[in-house]
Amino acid sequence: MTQLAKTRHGQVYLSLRADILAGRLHPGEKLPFATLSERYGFSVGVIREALSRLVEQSLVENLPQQGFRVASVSRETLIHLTQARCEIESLTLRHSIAEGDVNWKSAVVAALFKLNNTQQMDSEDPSLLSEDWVEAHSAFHAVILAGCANPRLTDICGQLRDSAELYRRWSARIGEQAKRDIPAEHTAIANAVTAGDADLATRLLSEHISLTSDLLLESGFIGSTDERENAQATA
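Isolated structure of the chain on its own, the form predicted alone:
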């Protein structure tokens, strides 16, 4: 693949991903090639490659004989995803604390500092998370697990975080930041991690992940699978 082709693929991928996460493309919305090609100004082949990458991140679905659509969301999916994250990330964090060295601990401190000193909400649209904060947040959660020597575990954790990204973005829309002290949560996790307290660190991490899910479920912002499918059928 030429450098120009890589650039085109990257542009479309980033534009599509941003539009999905910002809610400009809605969960369950069909993504026909012709419409996307006109919208983004690239060929069908470039669009297809970008959509395939987003399928890998669980932001887009490819349904047999129906084509691509923005990933659907439901209470059941969120509950299952949260359970998987809590269990697998807790296991990986225990390995990380047991196996990480002083350089890893320094990286945890640095990632926390950057996260806590990055503006959380978008300056132009306060209902959206800022891209700088999203990047710093993702980096922090990756770093605290990076002490784990098993790349299979860290890769799975990364995939689960990608799958949770749409829900995390939506949490900002219900005013999640006003209902919790997110910087304090991250600081407490980092302090437990660098102190080598695996029991406390895993408990705090699970509570941190679960609280986002709980607030979304309590808000009623996300319906059940049946409710979603009924809504789509009557749309």
Contents of the next structure:
There are 2 protein chains.
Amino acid sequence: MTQLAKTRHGQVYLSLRADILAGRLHPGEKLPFATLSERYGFSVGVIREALSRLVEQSLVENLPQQGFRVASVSRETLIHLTQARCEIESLTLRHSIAEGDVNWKSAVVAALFKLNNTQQMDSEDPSLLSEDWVEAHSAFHAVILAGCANPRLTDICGQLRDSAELYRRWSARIGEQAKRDIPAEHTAIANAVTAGDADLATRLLSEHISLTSDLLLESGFIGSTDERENAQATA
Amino acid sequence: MTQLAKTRHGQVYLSLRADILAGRLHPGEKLPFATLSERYGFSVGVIREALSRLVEQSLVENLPQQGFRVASVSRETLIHLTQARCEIESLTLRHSIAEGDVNWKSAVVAALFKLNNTQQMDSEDPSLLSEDWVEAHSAFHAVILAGCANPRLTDICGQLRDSAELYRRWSARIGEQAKRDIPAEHTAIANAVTAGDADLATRLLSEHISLTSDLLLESGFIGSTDERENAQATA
DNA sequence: TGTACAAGAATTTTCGAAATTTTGCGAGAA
DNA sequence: TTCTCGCAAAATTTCGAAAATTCTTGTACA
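Compare with the form predicted alone: the form predicted in complex with another copy of the chain:
So here's everything in the complex, that chain up top.
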């Protein structure tokens, strides 16, 4: 699922996925074929296939005969997603620590360094996370699990993190980052990981995941019912 | 993902998925559009969308410009799949036992009864599992996890079990069932579940899952490299 | 004998319009 | 005013063929 963009639908899949994860398309927003085929410049058939695949990834919802929309968010979904992430990522992290070699630990250190040396907020709009930081953050969380020899587990964790990305985008807007020292959290996790302390590492990772979720829930920014606003995407 | 077969591609998706899980389409078998559009009677666009969704479910593989084929099987994949199932299903089962109510326990008892009172082998070809038994077996494993209040976890377990179905089909052919008392295994699991003994239930479930896998691996029926035979499906 | 190249065949990918379904709006009746 | 019915508009779904790519086969050459 990496550079398999040799086909048009593959390109649209990646573009659409990126636009959703980056928040350029909002949760609950309708995705009409006319708009998308103009936006990406391909026929509806190509768009349809990309959307179908994203449905299977839980990033897009589809009601028969009523079209597609970006997956909507809700308090309940976030709670379930957070719980699943804490438990399955912890499980996978234990494997990673037990099975990872020196090259893997080295990659963890490198990813941490890059993350902590990347500007967190966008230089143009300081209320938004910078693209570089989001990418480095995503890479860090992927790397600490990459020691796990079971690709099935790491794949599941990747999918769960993608779903969580729909929510994390919003946490920056509500000033959540002011209440915590995110670099310190990542550093502590990386230290526990490289030290081989699985108990500590899984506890820290779970707290890290839960904290973002809790702050977002406390903020009341997410309604209890599904969000269905049809905000227009900005170019 | 239930009765959403209001569309043609939805019907093909369900048919194709059923044919793969039932072993009517073999692992590694190529899935050319010409053949499929004739088999199911729809245009290639519809077939393509159904195949795309199955790719995202890991039941079908796709190489750009080279078409689709049923997911191939290998010893390594089975080992990883089994490990993931044992750990994630155990985790979910603990939730199920902790969160399930009386109605859920009642459903577990009902599913066990139905499973143990359904003929295991096909009456026409005793070397094959009967369709009814496979369905009851699938339902039983789904129900014991259904007490879990987190749909994200149960969904993941469902996907993993679907992948495992690709392998389980074969275990009946190698006489695996002679070496074990499958009804007793299921009964023991159900008893532990209804008794609320999470430690025992998860241990029994993991053993149950691992046993099928181990017997299949010991049989040598699955080659170490990916199977790529192009066996023709039988009507 | 083996390798490289090229034309033809087979298959996948893509498109744009037709068919089907849903949605929106307004007239008419209660 | 409110509700229902029905037609028109908009959107989704489907089709079948054209375009693009890969695979196969056969031939020439070393």
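Fair warning: this is a prediction, and the values are worked out from it, not measured in the lab. Numbering follows the first chain given and starts at 1. For the two forms, the rigid core is made up of the largest set of C-alpha atoms that agree within 1.5 Å on superposition.
Once the rigid core is used as the reference frame, the Cα position of Leu217 differs between these two forms by less than 2 Å.
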